[in-house]
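Here you get one chain, nothing else, as structure tokens; it is the form predicted alone.
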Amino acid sequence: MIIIQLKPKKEESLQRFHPWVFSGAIHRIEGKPTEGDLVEVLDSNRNFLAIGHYQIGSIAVRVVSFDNVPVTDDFWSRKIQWAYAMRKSLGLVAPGNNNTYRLVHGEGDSLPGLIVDVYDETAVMQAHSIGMHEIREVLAKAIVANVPEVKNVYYKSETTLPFKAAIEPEDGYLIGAETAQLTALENGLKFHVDWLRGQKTGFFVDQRENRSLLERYSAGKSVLNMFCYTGGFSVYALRGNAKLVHSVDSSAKAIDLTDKNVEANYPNDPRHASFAEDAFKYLNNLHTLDQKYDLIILDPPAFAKHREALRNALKGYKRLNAKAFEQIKPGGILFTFSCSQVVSKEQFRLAVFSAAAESKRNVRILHQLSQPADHPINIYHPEGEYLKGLVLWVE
């Protein structure tokens, strides 16, 4: 195996478990690791300390053990047991009721680089790293074989694989067949999921407990669900009794499935009115019809991907809650969101504080929210708490 030694003194946060190495801490490589290699990670005095996927980047390798052990089929096949019993534990695994749960959260499971997805019978494969990319076959084969419900995987990693890998990765079935499109369970409510073209797996699966908390603040109040996508908090909406929900998407394709979901739900409810429409100036239109509503959701996409565009993602942040707390009526209650990780939980809520503090209102939090239980953080990877919300209470 290819051995990578550290420099003096780099070792201590692999000591602390965080899972990876950063190509700044390499102190000499013996050999020539193509990307997605195995290696051993030495420290300066060459003593072992992991083994882990060779990359490309800042992040030089991502850490797949810290016991200098062998890593075989059964190794991985071992990992997906531990995240499927995991799952089962905590009630996720539910057929009648969900049969849709993120089955692998990268480090959150120890299995940095990738994620899956499950819906019913299919669990939808992502890779991050060309480490996990190279054993895609591996990994299908122990999903399939250790979650008894699963009998097809889907590979989708054409747009999240490092763009200057020397590969050229195609999305298709590494198990299975191509199936009709499928209605996922999600706590009783039925959502399409296209896994083939939509976004991430297809369906967004860290908002479930989110949503259920909304339900319970729905009943007879005006619900406004800006960036809907799949329309998951509006079908909530609805099962909580809302008065009435409008849902707001830039993609005309997101709307079109929003209405797909809420159909196949509540069909013909004469509560729902969907708009295809930017954000802000869906927004800017309320504020010259001078028309509140009681409840709001901003969940919109990653304002930041990257530590260069921080700046400008706190000042979106901060834009659009502004313009919430405008339209928000008395007594109103606000859902807010960042899946940005870059942004931190303190640099979100000074955002929206700043929004608050600019639109004189009187507001009060209500829940400081994250990810679900199957998106689970590895207690020495703070970097994988990525999901932050407020719900407040506006005067």
Contents of the next structure:
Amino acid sequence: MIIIQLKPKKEESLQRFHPWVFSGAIHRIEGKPTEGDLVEVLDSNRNFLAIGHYQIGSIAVRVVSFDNVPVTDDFWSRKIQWAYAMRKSLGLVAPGNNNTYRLVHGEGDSLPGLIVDVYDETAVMQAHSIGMHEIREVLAKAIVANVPEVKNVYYKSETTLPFKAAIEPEDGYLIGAETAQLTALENGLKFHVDWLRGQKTGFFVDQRENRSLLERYSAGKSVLNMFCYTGGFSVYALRGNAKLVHSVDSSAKAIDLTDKNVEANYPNDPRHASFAEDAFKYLNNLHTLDQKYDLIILDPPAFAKHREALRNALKGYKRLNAKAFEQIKPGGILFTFSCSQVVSKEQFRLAVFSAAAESKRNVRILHQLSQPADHPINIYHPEGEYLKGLVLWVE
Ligand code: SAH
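Can I get the form predicted together with S-adenosyl-L-homocysteine as well, since the one above is the form predicted alone?
Below, the chain from earlier opens the complete complex, with every other chain and molecule after it.
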């Protein structure tokens, strides 16, 4: 195995089990690693620290083991086994009620660079590192071997791997083939998941618990699900006996998907309507009290994907939330989210605070929301925390 020796003092974060080696920490590389190779990381005194996947870039090594053990097919299989055991013990594997969950959440499952979402019999796998891309076949076999419900593995990494790498990932089935689409169940609700054409792996599994909370607050309310995508929040609001649910997304495809999902659960329900429109345009057009809502969900796409975009992202969150404060009915409830990893909980809360102050309305925080248990945060890798939400009472 190729050896990477660190500069003095640069071993500290690895000794605290942080799973990344930054390129600036490297003293020398012995041999010529190809991207995706397994490498052994040593401290400046040549003591063993970790084994990881090598890649060119600011994160040079993603650690897969802090123990000096052989990284065999069985090694990967055991990791998948652990990931599945956790989901099962959390009650997420519940055929007939819930078969939609995240099986592998990268660093959170000690598998940096790998995301796997399960939709009934199909696992959708995304590699974010070359190392995981290289072993995709091994991982697919490990998934089918350890997750009894899964028969098909679809690989979807064309857009998630670094474009500079000299590989051309192709999306497609590594095991099995396309099956009937309407089989994903989340808390008893049906969803069409289009992993071929949809965003990410086809569905935002990470909002499951926040959708359940929304259901509890929906009875008798008029609900606006802004940035609805697949209509997840809308379907839960309908089940929660909302008086009316309006779903808005700028993408016509998202609106089609929302309509299909509402139809699958509540056919011909006159309480639901959907609109393919820009968020600001829609919110600006609510003029009378009658047009305003009791409950608004704001779940926009990540405004900042990189640190440089942070300032503008915070302005964006402030502007969007200010609009919602302006347009929500007295005694309304706002569910507001940020999924930008570079925006911290504190920064997001500050942006929402500024928006509230601008609106001069009396606002109370009812809940502070995060990502669900199948998106665990490795305690040694706080960067894994990305989803933040606030539930607010607006007087
Ligand atoms: N709430 C959804 C996920 C939202 S993803 C869920 O629970 O699954 C973000 C969505 O915002 C995407 O569907 C995208 O089409 C939509 N979007 C992006 N920009 C928008 C804009 N300016 N106005 C309205 N929708 C927008």
